[in-house]
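Only one chain comes next, encoded as structure tokens, the form predicted on its own.
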Amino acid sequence: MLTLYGINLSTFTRKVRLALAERGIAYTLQTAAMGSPQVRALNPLGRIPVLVDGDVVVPDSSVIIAYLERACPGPALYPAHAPALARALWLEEYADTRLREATLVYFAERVVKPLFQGKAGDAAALAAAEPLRDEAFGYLEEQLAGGELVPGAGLTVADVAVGAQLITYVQAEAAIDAGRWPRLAAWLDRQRQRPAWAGILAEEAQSLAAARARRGG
């Protein structure tokens, strides 16, 4: 059995769990928290994920889901023709990169601050991250200009770290501006209806809850 080490809020995680439900592939989810001796004994860089198979250990989200693309059966998420591979590969790192900037401020001024430490959001920090998350949403607008991220090849790793980074981000704001992104807010409410996501994102809307339950509302 796989154990993936990690915590059910983390994006990255997400990631690796959306992935390996797409593959129908089983693993036990042990919390460990970033930094944690656990997590360093694992990964050197003490972060989260880390993935471990017997005696594999494989660190990173991204090399993980390689990982499980090369050792496990299951639908694949990386396409098998070379420039639909490249887009979905730019797309994983565009999303781990540059999404994960600009949505990141949201949850953690919106999230985080309030509802883990106990704390205020700053209202100036979420001002100053606006601009950047409309370039990074307007560039994925474009890049669904046909409907996918991938277009022809199904569900690909784009569409995983993509979707990863994006729900924290609702998980914040509580909805992508249809108005402003459509392409992108519909892309996203059809990636949550999919079974593969569903029963992930129900287990994370419960911690948020019970979050808020603690800090009274």
Ligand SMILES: N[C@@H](CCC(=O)N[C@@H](CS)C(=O)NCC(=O)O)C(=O)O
The other form holds:
Amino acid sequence: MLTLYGINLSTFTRKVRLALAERGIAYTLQTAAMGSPQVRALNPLGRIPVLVDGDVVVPDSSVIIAYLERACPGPALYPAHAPALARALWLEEYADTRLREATLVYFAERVVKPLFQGKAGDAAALAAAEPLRDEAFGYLEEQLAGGELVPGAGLTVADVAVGAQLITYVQAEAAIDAGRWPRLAAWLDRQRQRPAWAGILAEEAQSLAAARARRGG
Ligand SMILES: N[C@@H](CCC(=O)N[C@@H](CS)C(=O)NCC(=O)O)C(=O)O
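Mind pulling up the form predicted together with the ligand next to the form predicted on its own we just looked at?
Expanding to the full complex; the earlier chain stays at the top.
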């Protein structure tokens, strides 16, 4: 049995969970905080997620998903055709870096501070985040001109990577503005309805609702 060390509201844990669910792979989620001694023993960077498969320890969401592709049967997340593979890997990289940078501040200011730290979010930080958000969403809107991130390839690693980051944004901001980024908003709506995504997102929504209830709002 596979064990995934992470937290259910962590973006990169979500990325791996979406991949596991889409590929129909059973696993146990072991709650483990970033930077904790438990995580540092598995990943010198102290970051989550980390997958443990028997005596194989696999840190990093991208490495985990690549490992699972070889280690477990199930629908492939890496296109066989080289140009499509390159596009999927690039969009995964873009999601993990620029899109993350563009969206994390919303979650930090609107969710983490008020719900988990008892502090008010910083309105100036949110205002300052808008240009990068607009750039990243604009880029993805262009990439979706063909309707899919990797046209003709089905669901790929790009979809779980981009989706994982956008969910973080939606959890903070409630929605992607369909008036400004119609293809991106519609794409995310479609992904969220996939059975593999719906269960994980419902579980995360419950965690957020419980945190809000604890804070009395
Ligand atoms: N490249 C890593 C990034 C993982 C990552 O940054 N995870 C966050 C939680 S979502 C974390 O552990 N942050 C703590 C830190 O960077 O020290 C991956 O793809 O797994």
